[in-house]
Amino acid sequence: MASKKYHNNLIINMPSDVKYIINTLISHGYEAYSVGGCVRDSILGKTPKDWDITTSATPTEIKSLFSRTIDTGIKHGTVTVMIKNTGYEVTTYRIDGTYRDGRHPAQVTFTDSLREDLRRRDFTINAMAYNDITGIVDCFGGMIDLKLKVIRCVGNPLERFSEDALRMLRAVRFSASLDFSLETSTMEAIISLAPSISKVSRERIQAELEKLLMSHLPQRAALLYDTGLMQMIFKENSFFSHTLSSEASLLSAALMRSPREHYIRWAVFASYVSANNIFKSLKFDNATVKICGNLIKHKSLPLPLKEPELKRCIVRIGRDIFGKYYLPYRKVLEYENLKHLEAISSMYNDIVQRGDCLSIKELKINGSDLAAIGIEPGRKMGDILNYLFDSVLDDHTKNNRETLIELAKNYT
C-alpha cells in the first residue's frame, strides 16, 4: 500500500518532552517521529504508557544533541534520552537482518528510510509514525485496520512470525487488549507456525500471557486453543480432558466472569488448561506459585455453613488467601452456586470483624503460661496448644486466659 500522510486530519497531543526531542532532531536536519504503540493508542483515544521515537539520526548523532543519554541498546540503534528523571527511547531507522534464533535479528543495518523502518514492524496498527509537521505516516494500512478493528501483519505474516515467534502471542494479546479480531491470513500463519513458540523463553511467554489474562477481555485466551499455541506452550506437561473446543469454551466462560486480579485469573487459567506445574513451568515468582497452587489444590473443598467447620477451612487455606482470593475464585468456578458462596462470604466477614482466633499465635495463652502451671515444654505442650486452638475454633468465646488455663489443666 502506498504511503499516506494525514497532515491536519488528526493531531496527536504528544508530551512536551517528546515534542522537544523530535523538534531538536528536526531542527538539526534529521527526520524524527513518535512511532508504534503510542501512535496507535493516541488514535484510539487511549493514553499511551510509553512514547518511542524513531529518527534518521545515528546513535552518535543523537548523543551529540542531548546532554544526558544512556546506551540502552546502541548496537541496535537505541539511545535513551533523559529529560529530567524520565527516559525516552530514540532509535535510528533500521533494517533487521536474518532472525537466526526466531527471536532476534543477527544484525541490523541503519537506513535513512522511514518506510523501511516501519516495514520491519509486527502489525500494521503498530507501524505508524507521527510528528506535528508531517502528521501521520501510514505506509501499510494501519489506519484502515484500526477502523476495521483487525490485527494484521505488516507484509507476509509467515515472514513476520518466522522472524520473531513471540509476535504470535502478541497478536492474541492485542486481540484481547484492543477487542480486535485476527485477520484471516494472520490467524492462518499462527496456526501454521505455532510449534515455533518453543523458541521463545518461558519468561517472555509468561509476560505476554500476563498481559492477555489481565486485559479487559481475558476470555480471548480461548484463541490460544484455536491457534494451537496452547497445545505448544504446554506441550510437555498438558493433557486434555475434553475436546479442544470444549476446553476453549470452558476457559472463556470462566475468565469472562473472573475479577481482574492476578492470582485469581492465573488460577482460573491453570484450572482449565489442564497443564501440570504450569507456574513453575513459566518460571513464576514464589508468591504466585504458592497462592495459585493453594487455590487450585483446594478448589473442590466443601465449604460448610457452620462457623467452626468454616473456620477450619479458613485455617487450612490461609486467612488472607481465603478472603482475598479463594472466595472470588470459587465464585468463578461455581457460578451456579452463588447464594451458598455469598452466605459463606458473609460468615467469613463476621468471623474477621469479630477478630476470632484463626491461628495458635492468636490464642490468649502461650507456652510460658502453660509452663507456669507445670506443663513442661515438648510434645505434650504442643498437643495442649493444638487442643486449645481446636476448642477455640469450636467456640470463639473460649479464647480468654482464664478459660484456656482451666481447659489446659483438665487436658488428659
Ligand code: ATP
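The form predicted in complex with this ligand, contrasted with the form predicted on its own above:
Left out here are the partners and the other molecules; the chain alone remains.
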C-alpha cells in the first residue's frame, strides 16, 4: 500500500514514565516505541487507557535495566516494568508463529525488526509505533485508515482471521468503540470465516462482547448479525429463526437507549437475543448470572401503582437491585410506557427514603421479643414473623414494637 512510513511532524504527548522507559532502553542501544492502542488513541485525540511499549531488547535485557519488573508473559516476551505504582508492559519485537488451532500461536520468535512486530498486529490502526526521535512509524497505512475511519486487517484478512478467529470480534468491537466501519474485504472475510469463532474460548468471547456492549455505540451489536458471528457464538443454545434481521434491529435500538451499565446492557442483550443460558454459556461470574437472571425473569412483572403491592415487587427483586438496575432495565424495554415507570420510580424513591421495612430483619421486633411473650422458636414463630412482615407491608405505620407485639398476641 502506498503510504508514508514516518510521520515526523506528529508529536504524541507520552506520560513521563513511558518516556523514561523508552529513553532508558534507547540510551542502552536498543530501539523502543510506544505501540498499538495508545498510539491510535493519541492520534484520535483520546486519552489512552494504558501504554504498551515494544522494544528490540530481549526480556532478560529489559529486566537488567529496571529495578522493579514482573515476568507477566515472559514466554511471549512481555515484562511489566513498575514505575512507582504503575505497571507498563514492555514486549520484545516478535513474530507470532503459525497458529495451530486458530487460538494460540504455536511459538513466538523474537525479531530485531519493528516492521515484523507491527505486521503481526491485527488492524492497521493498531499497527503503528511512536517515539519522540522517529515520530510515527506506520508501515501498513494506519494513518490513512484513521482518517477514513475504517477497520482494515494488516495483510490478507482471510489469513489474519484464520490465525486468530477472535480478531473478527475485535473488528466489530473496535467499530463500536471508535465509530469506524469495517473495510469491505475485512467484512467479507469475517462473513466467510464466522463459523471459526467456535474455536475461540468462551472467556475471550465474553471479554470482547463486554467491550462491545460497554462502548459508546453498543448498537453496533447489529454487526454481529450481519457478519453471522452472533448466530455462530450461540450456535449450541440458540433458537434463531427467520426473523433475525428484525431481532438485530430491535436489539440495537434497545442497546442504544440503555444506560452504560454492565448488568443492564447484558440483561437487555439477553432479552432480545434468541439463545438460552447466555450467561452460563459465556462463563460469566456469579454476580452477573444472578443479577441479570433476576432482571430477565421479572421482565414482565406487573408493577402496580399502589404502595403495598409495589413493595411486594421490590421485596421480590431486592431493594437495591430494583432501583439501580431493574427500573432502568424496564425503562429500556418499555420506552413507550415511560410515564407509568416514572410514577413507579418516584413511589419507589418515597418508600426507600422513608426507610420502610422491606425485610423481616427490618421489623421492629425480633425472635427474642416473641419468645418473651411465650412464642417458642420454630415453625410457628416463622409464620408469625411472616404475618407481621405482611401486615407492615400493607401499612408501614404498624412497624413499631407495641403494635407488632399486639398483632403477634392476637395471631391464631
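Here, rigid core means the biggest group of C-alpha atoms that superpose within 1.5 Å across both forms. Keep in mind that this is a model prediction, so the values were computed, not measured. Numbering follows the first chain given and starts at 1.
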| property | result |
| --- | --- |
| Core-superposed C-alpha of residue 58 shifting 2 Å or more between these two forms | yes |
